[in-house]
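Listed next as structure tokens is one chain, alone, in the form predicted alone.
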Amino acid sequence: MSLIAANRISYTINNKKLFHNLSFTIDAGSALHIKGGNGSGKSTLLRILLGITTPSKGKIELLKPNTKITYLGHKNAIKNYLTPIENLKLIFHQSNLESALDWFQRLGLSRVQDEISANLSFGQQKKLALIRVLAAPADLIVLDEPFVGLDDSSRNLLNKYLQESISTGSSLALTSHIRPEIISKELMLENFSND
């Protein structure tokens, strides 16, 4: 079962394709990796297909109603003045905290617990943002470049809850430089912004 599907977009910035006549569907339990340099309109797809932005022709379609999505993009989209925990406070319904408070333990966090975000390094604060998808399953999960800061074990349990989430049906759609081991397909942006 088709959960989104793309037909035939294009965007256009500032006079510059991005990208011109996409296609494609996201099917449940799949994983859809897409790639290509930068500039060539990566980030901006996740948001078309999130309905963030508007392509400049094609349409979206949400086949499945009621679809659960989660989204982390390039900004962490964390408080930087509260600390972490305080964060998760903020995200979380207390029904979905306790599962959030055990990923923040998993991710090596609590040491920094009653830190300042802002203080924290740029891998700490990327964990501290996965968390939002972590903790809260869903039927498409959309990560913009979600292993870039993260170590080796961080980058190795996002991979496994991946791999976990894809094999009881859930959908992912991501940006990455580095090919995780669930890809079902691909979809390689023209970098049309450096003609």
The other form holds:
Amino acid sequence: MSLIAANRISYTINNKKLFHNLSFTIDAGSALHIKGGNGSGKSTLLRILLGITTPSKGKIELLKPNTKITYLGHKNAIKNYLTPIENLKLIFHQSNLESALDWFQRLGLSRVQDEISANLSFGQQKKLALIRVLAAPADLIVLDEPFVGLDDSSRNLLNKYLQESISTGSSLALTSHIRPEIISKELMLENFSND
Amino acid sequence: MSLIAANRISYTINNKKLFHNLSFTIDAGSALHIKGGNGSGKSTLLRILLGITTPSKGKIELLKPNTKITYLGHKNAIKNYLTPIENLKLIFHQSNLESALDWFQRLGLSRVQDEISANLSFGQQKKLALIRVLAAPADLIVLDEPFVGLDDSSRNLLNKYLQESISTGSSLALTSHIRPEIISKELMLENFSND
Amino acid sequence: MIKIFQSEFFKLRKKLRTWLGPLLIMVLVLIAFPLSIDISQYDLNRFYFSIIVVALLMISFLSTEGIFLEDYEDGSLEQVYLVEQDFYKFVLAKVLTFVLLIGVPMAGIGSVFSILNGISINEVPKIFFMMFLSNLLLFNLFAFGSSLSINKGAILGVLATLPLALPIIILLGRGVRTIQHGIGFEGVMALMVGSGLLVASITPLIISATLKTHLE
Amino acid sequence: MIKIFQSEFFKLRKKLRTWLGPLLIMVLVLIAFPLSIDISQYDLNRFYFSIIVVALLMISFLSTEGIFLEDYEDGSLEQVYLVEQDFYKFVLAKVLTFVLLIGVPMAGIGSVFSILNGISINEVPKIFFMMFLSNLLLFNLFAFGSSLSINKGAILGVLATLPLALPIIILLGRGVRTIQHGIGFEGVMALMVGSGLLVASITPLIISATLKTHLE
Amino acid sequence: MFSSFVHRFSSPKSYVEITRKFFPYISLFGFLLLLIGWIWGLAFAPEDAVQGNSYRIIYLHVPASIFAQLVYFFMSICALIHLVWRVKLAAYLIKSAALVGAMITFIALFSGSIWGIPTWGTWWQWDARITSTLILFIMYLGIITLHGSFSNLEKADRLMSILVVVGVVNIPIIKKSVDWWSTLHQSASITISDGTSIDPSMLYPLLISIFGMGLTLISLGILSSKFYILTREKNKKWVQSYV
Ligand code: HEM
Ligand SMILES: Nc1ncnc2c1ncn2[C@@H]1O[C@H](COP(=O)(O)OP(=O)(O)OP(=O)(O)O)[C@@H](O)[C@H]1O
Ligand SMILES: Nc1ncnc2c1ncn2[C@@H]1O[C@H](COP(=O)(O)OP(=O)(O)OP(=O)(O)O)[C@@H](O)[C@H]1O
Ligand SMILES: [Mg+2]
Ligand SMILES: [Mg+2]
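Mind pulling up the form predicted together with a further copy of the same chain next to the form predicted alone we just looked at?
To see the whole picture, the full complex is given below, headed by that same chain.
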């Protein structure tokens, strides 16, 4: 069963063609790894999938209504003047909050729980941001280079989580310059040259 | 010949001990790879090496006077309301500018030269920032996770550059969760637990 | 809706810079003004009120200047969009929070300073209410302006909205005179309440569309 | 030094909002003020000048509020430190740029509006020069204030620097009166030039130390 | 040499030990003096020819106003010491003195306002001295908040010290404002050089209250600094054994 189908989508920005006539589907319980050089349009494609950006041509179809989507992009969406816990409280309410705090511990963040988030290290901030995805079960998980800045153990934790989600029927679309340890379809974006 | 010697340095912040009694030297023509989990103090150690942060105890000695240092940290130091070229012009003057523009091309950035930097993709911004280091020959190169967000070809380019610099006598101190393809001493920072 | 509002309130409360800053500046300006003129020479009470009005104008501009910037830059806006699919509630909550945490105290400070400078205590509730309404209008207006020019360089928003602020100021000035003369207050008030409600409910719609365009 | 100055100038020029914004607000305030009161009722000319002075105070605060924030947040400050080992030149260049691109036009606008409101054209150069000097002083002070609490907003900084700003305002007010009365102008002027030079060369030292502390 | 000397005698530990010895005497003596000064001033000093009895608030207002500035002066010296020799104790003292300073400045403002009602007919005027005292008060608060707004306490100490040093220019402004701008407020009535404009029978109790106020404030400062030091250094061994 497919969650989302991309139907011959193209995207052009400022007369630069990013991709052209792209068609693919994302199926329940499977992963899609979007690859390509820097600036090939991976992040843009993800944002199109999410409905944030509209494709120049073609259409994205959500095949299942009420698909629950979680997303983490290049930007962490963390308030750096709040403590990590306060940040989590902004995102999660009641039931999910517990699971978020649980992930907070497992990712080794408890020793910085009283700092404001601006004082966390680069990787710690990324981990904090990832909890947004980790602690909220979703039908579709969209991740834009989630491994950036993570140390080995956190990377393993994330890989394991993604693996599990997929095996329980969630779908995953991600970009990464590091190969994720997940069996996935690959979608390669070429670098168009418009010269 | 050593460029920099760290002499039993310790760093404590808000009653959290990051490292303790660390001693090492960085020699001309060699690389030091600082390793450790997220939050173990790698970035802080680099900033101590640069003289930006003062260690709580111990001393950093610059053994060669007038050591030219280039540095790129987690933050790109790029003005996102300027175009890439304008950014480079802020950093480089005359002689170096040419080499900077050369790197700009080699890194495949010329197709975005008329965008403001805020519109560059994540990896393109990182590459732009890296030119600060690539185009200015230095005695000591200090890099904090330089490979983050780079695609394979750029990563190779950077690795090759670093390799070359070392073989021509420059030194390198870097942190990275991805193993760099450079023969280097390794310095492992433990995660202190203060509980 | 309540949840969004609570979140916005919590965030703003934590940002001392954003809410306490403008209030302090307002106080300081109101203090500095009498010092800058030769008090003995003029009758301060007669025009001190205009200073308060002008301060209101500037401070509301100042405090809403970056109202959406942070959320745009740190990626929060995208997350809001994913959950809500538009920004109406979000903008409504945010502007209301700003009005409550900055606009209301500002109106309070304005009223207090007008007592200090000759308005009788009985009139203070009227003054306060009127200032509150002007703030509601100004905050919505300037929030719209700042949504137009979220990214750094743009000046568009300032250009577009500053002229629109003038009628509000004129209305406020007239309202004050109706209080001083004891006549016609209700009319001005009705006008302000009406436009206040209208603007406060429609502007978020417009802002919401603007924000969506920025995300594209 | 020239290079640093050129860079700063270029950057600020590109940020329309940072420099043109405050100027527009200044114009708006100066227009809004007469509108907000019943002009016929009072003798506007007599105190319009105080409005200009207060506007000068607020706008210079407003425009220097985030003067170091961007460089702190995007990591540029560290890069400057690596090259220069301190921030003296950098701060000097930055503050001067702000004075030139915002302070000077502000003084210009102030002077123009004072013609409109009864100061004779012959006196305008004096007024302009005096406002320019006050801006030099104010920008330095507020830059210090904003360096104290870079990422926390300049509120705390204002607290620190306002005591120093008040004498400037008072001095400016007095200077204007010496012009109006045609006596004692040179004395006030000499005082302002002296303190201007002193402050403009010492403040960057202090700011430099503050910035270094923030980087630690 | 000198700096090692400074450091040895400025350890928080020895400060706490030394002040513990002197505290009872200072506080008792100060309190008694203040009591004597006030009783004398309120009950026995003669009535003022112009102001009647309302002038008696002088015994609160003038000491408070004087120490509002002196406390700041003390803080700025500490700040210099902290910046030059990095003496931690100096920063601790600034932080605790700021609390005392804010309190006494508030008293100065408050008593002045009350006094203003019978004498000037208004409790507030935008007079230069009054305004600059108000700003001094705001600055005390600013210093406290500035310090409180950083999670890195050493950074906070340093920034606070810089602020205190720069802010010291406010003191001459307060002092001289009455002369520079002809204003409502009284100019100095007690001057060292050319005698005083105030009758000795009113002067002696005033001087005694000033002294008493000073010692009382010092003991308050000692109390608050001790409390602050113990919380700041709560992880140190000497504190754990002390408590
Ligand atoms: C809120 C209002 C007031 C404030 C903030 C204030 C502040 C001050 C200050 C800062 C001093 C200087 C202390 C020194 O360094 O010598 C002072 C002294 C004094 N004040 Fe006030 N004052 C206020 C109201 C008044 C009023 C209403 C009166 C009486 C009419 C008054 C009478 C005096 C006198 C007699 C002195 C001693 C003068 C001297 O020896 O310098 N003050 N006040
Ligand atoms: N200004 C600060 N205030 C408080 N704590 C800080 C501050 N700066 C850093 N820290 C703490 O120091 C620790 C180390 O930070 P650092 O950035 O050096 O880690 P890192 O090893 O580079 O981690 P990463 O791999 O995630 O980049 C973190 O736990 C962080 O919370
Ligand atoms: N708002 C915009 N205006 C102009 N160009 C844009 C805009 N957003 C993206 N681009 C351009 O689109 C291209 C693709 O950007 P995108 O972020 O999708 O790349 P990416 O594949 O994610 O790269 P990376 O691996 O570096 O993250 C880039 O060349 C970028 O300059
Ligand atoms: Mg991308
Ligand atoms: Mg790091």
